[in-house]
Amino acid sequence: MIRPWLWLPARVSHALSGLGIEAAAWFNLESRISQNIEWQPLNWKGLQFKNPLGTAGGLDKNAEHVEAWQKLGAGFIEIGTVTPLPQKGNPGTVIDRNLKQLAVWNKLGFPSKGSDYVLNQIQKLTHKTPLFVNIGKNRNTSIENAGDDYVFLTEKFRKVADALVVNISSPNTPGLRNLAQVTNLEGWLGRVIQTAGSTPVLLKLSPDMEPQDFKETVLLSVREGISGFILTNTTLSRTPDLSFPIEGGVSGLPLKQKSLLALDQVQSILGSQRSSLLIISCGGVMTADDVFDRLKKGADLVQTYSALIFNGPGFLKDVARIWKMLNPRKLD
């Protein structure tokens, strides 16, 4: 398959990605996509997922391509990270990739057009695919006051989001990961969940947490009434073959084992409580087999990001096609 976007520098491809997504949706809408998006459907808290494979946060930060992703076959769509006020991303080079290692590096730092803009974008949609809104604090908001940003965003989006994703795991906003510590999280997570009302709240966790910290955060979140977890965000770890800067997060194939470990860990920690919670596996999902493996290992839903960069938006359709080839009797 020819993938001309990979001939371009990563920063150029990133800048043009929105145009590429819209073009792919337009060219494929009437041919194959609309007939092939339903496989292994899921009903959770009244939400209908036509298939369990969705797009991860970061692909559509400002809800500008939701309908395109829907046409391309996403079972659900996560937009954001959205911040209360508009803010620019980090300066300098903020994105790169390694084709040999199938790795993506970024230190974008929550670039956002702000909550007012994103809310207006969502209100214009006629989407039917479940829409998750990923929320995060502004860069200049202190850790002590971070909860106020999350509560503000929860109140703003709870009526238009099918679920809210609390992002405390990006490595690209200074101090953000400290919010995952129990002593910081217990002060405001309950406020977010209470404010959300009937809208489910999911917590997106880091793959770099120590096992005991991970366990304590999961258990606290459950006590506070969390509806589920996304496992995981990008990693600060580096393999010897990667020459990315030490700052910023890595996704793609090098994240695979950490993401799988987190999936196993959370199910072990939850035990009998697991059945009522939504578990979404994200990180290192590069092939159709990876998607199916995450589902077999207990994930309810799966998200992909880097596979869409290396394979193109047709990856969603390809996974659906392969699943149907492998499960012809389930279509009867």
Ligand SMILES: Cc1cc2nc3c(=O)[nH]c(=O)nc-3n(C[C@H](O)[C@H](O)[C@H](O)COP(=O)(O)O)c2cc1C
The other form holds:
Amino acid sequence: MIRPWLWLPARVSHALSGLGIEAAAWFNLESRISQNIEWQPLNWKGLQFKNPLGTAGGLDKNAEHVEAWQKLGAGFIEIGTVTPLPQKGNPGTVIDRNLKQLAVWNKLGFPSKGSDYVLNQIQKLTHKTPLFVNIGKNRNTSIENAGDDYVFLTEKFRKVADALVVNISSPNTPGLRNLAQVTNLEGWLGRVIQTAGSTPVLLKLSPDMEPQDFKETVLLSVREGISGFILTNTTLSRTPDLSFPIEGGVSGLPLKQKSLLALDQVQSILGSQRSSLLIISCGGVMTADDVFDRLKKGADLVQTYSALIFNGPGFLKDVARIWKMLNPRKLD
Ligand SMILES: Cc1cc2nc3c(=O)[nH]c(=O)nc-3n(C[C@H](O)[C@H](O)[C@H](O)COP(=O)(O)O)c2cc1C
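Having seen the form predicted alone, the form predicted together with this ligand:
Below, the chain from earlier opens the complete complex, with every other chain and molecule after it.
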């Protein structure tokens, strides 16, 4: 398959990606898509997921391509990270990729058009696919006041989001990952969950946490009433064959083992408490086999970002097609 966006420098192809997604959705024949996007439905808290493969946080930061992702066959769509106020991303080179290692590096740092803009975007939609809103603090908000940003965003989006994703795991906002320590989280996570009311709140965690910290954070979140986890965000670790800068997060194939480990860890920590929680596996899901493997290993849903960069937006539909070949009787 020809993938012309891979001939362009990463930053150019990233800048053009919105256009590409809209074009892909436009050119794809509706009939061809709708035949195979319903492949393994899931009902959770009244939400209908026609298939378990969704788009990860960061792909559509300002909710500008929701309908296109829906047409392209996403089982659910996560928009954001949205910050309370508009802010620019980090300066300089902020995105790169390694075609051989199937790795993506970014230090975008939450460029966001802000919560007013994103709320307005969502209010214009007539979406049917479950929509998750990923929220994060502004860069200039201190760690001590971070909880107020998350409560503000929860209040703002709880009525339009099918679920909220609390992002405390991006490596590109200084201090953000410290929020995952229980001493920093216990002051405000409960407030977020209470403010959300009946809207489920999920926590997106880093793959770089020490096992004991990971365990304490998971258990605290459950005590506070969290509805599930997204595992994981990008990693600060580097395999020897990668020459990306030391700052910034890596995603794609090099993240796969860490993400699998987190999926395993969370289930053994939760034990019998796992059942009603939604576990979403994200990180290094590069092929259809990876998607099926995450489901087999206990994930309720799966997300991808990097596979869409390397394979293009047709990846979602390709997975559905392969599922159909493997499980002909499970589809109508
Ligand atoms: C360019 C880029 C931007 C991202 N932006 C966000 C973001 O704004 N919020 C977030 O929670 N995750 C963000 N992520 C992380 C992804 O949602 C995902 O957790 C990570 O890329 C691992 O999945 P993958 O291996 O399928 O790419 C971003 C990832 C990339 C590559």
